[in-house]
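Given next, in structure tokens, is a single chain: the form predicted alone.
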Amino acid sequence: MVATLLEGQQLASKIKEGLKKDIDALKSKGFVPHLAAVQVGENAASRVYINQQKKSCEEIGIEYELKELPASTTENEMLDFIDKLNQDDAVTGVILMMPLPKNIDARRVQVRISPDKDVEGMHPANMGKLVYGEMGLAPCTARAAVELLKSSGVELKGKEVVVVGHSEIVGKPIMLMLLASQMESPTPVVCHIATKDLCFHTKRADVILVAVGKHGLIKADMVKDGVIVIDIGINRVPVTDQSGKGVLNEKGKPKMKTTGDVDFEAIKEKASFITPVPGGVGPVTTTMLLYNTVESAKLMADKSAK
């Protein structure tokens, strides 16, 4: 058996086509999806992400604006700025660029964003909706993983699903999304760093979703034949030759590669479906940010119509 790859770009393109139609419909009503990204100080890594966001938004017709605040910004000034964005009808979505300066409580600022403009899906009100089976504005990475899983076409009803990792932005919301249907849900088990026997759980799983950030955590002898694997982990590890020696790049530094949390090459020989890293969950996560931005604009349009 060789697994079918669940490649993210194909699913992302399909979702974007649907979003373009939604955006055209919104614009015909006078509502333009407008995403405001807030950055405090300068950060080279986030700048790359900002450029990617801007490009992705503009490709499908979402207006994108970067709001830059000085590194000296205080927490109270930051909160006041968020309040202004909440009150600005031209802004339909807000995203915080991390990291924030140490003097600013990121969680407090995140909670200050209006739930209707929370495109990252991290506001307690949006998290709480998941408990009621309402997807709404859900965390982007978690939603991307679940959408990729559903794209396999496999019926999930009653399946044994193991989620490895219980973070508030991935593991926990994934579990709630899987339980959204009263009659069609799988049976999820959540494992984490305190789990005594991870292998016991993964060997029983029909589906494994893993988001830990540990290269090679899930090995082939830990899964059964025909398993579906959604690898959400992102790791940078050295490239090695056949003898196990590290390979150097043209500058004489260790050559690095991006991997997930599973032993992809070995497990793809046993799995029925598997996501590659990179190229799996990543492209869909970016698209889920666009999806949430459009959903935020829809919320504003609906409120205006009432």
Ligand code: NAD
Second form
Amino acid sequence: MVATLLEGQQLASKIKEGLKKDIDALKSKGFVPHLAAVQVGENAASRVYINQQKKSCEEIGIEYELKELPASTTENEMLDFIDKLNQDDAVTGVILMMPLPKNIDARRVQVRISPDKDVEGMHPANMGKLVYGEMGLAPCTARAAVELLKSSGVELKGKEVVVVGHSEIVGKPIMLMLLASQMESPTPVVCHIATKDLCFHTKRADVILVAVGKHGLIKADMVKDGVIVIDIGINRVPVTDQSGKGVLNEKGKPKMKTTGDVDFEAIKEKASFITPVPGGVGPVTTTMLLYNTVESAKLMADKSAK
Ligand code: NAD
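Next, report the structure of the form predicted together with the named molecule; the form predicted alone has already been given.
Let us now look at the entire complex, which starts with that chain.
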């Protein structure tokens, strides 16, 4: 068996088409989705991310605004700033650019964002909704992984699903999303760093979603034929030649590539569906941020209609 690829770009484009229609409808009622990204100090890596966010927002008609605060900002100043954004009716969604300076407790700031503007889906109120089976504003990567899984079209009811990784932003919300329906859910098992025999679980899984950050963690002999694999991990590893020797780039530095957590080449020969890395969960995650921003604008429109 050679697996069908679950390409993220394809699903992302489909979701964006739907979002454009929603944005037009919102704008006709006078509501413009507006994402405020808060950056404290300067960070080259998040600058790249900011430019990508701005581009993808503006492509579909979401306003994007970067709010830059000095590196000397205190936690209290930051909390006051978040309060102002919460009260600003022109801002429908707020995202924090990480990392924040060490003197600022990122969790404290994150939970200060109004749950209705929490486009990253990290507020306890939004996490809590998942327990009740309501998606609302849900964590972007977890939702992206579940949407890609659903895009396979395979019925999940009663299936054995193994989630590897139990972080707050990925593994735990995935587990809750899988259990969203009382009668139609699969049976999720969550494995993590303390799991004694990972292979015991993965070998009997109909579906594996892995979010760990360890290249080659899931090998072909750890999965059964026909498994569906959603690889969320992102790892940068050196490129090697056939003898296993590291390849150098034009600057004489080790050439690097991006991989997921599974042995893609070997597992795609056994799986029924698999996500590539890069090009799988990543593009859908970015789109989920747009999705949540549109949802946040809908929440504002609904509230003002009441
Ligand atoms: P994290 O470090 O918060 O959590 C890692 C999880 O892996 C933990 O639950 C830990 O218990 C588990 N783990 C560690 N070693 C393990 C092992 N040997 N066996 C089983 N479980 C083990 O990481 P995170 O923020 O959840 O991210 C996980 C991965 O997903 C990373 O590679 C990250 O880069 C990637 N990621 C991708 C996207 C995307 O858009 N594609 C977004 C967010 C994170």
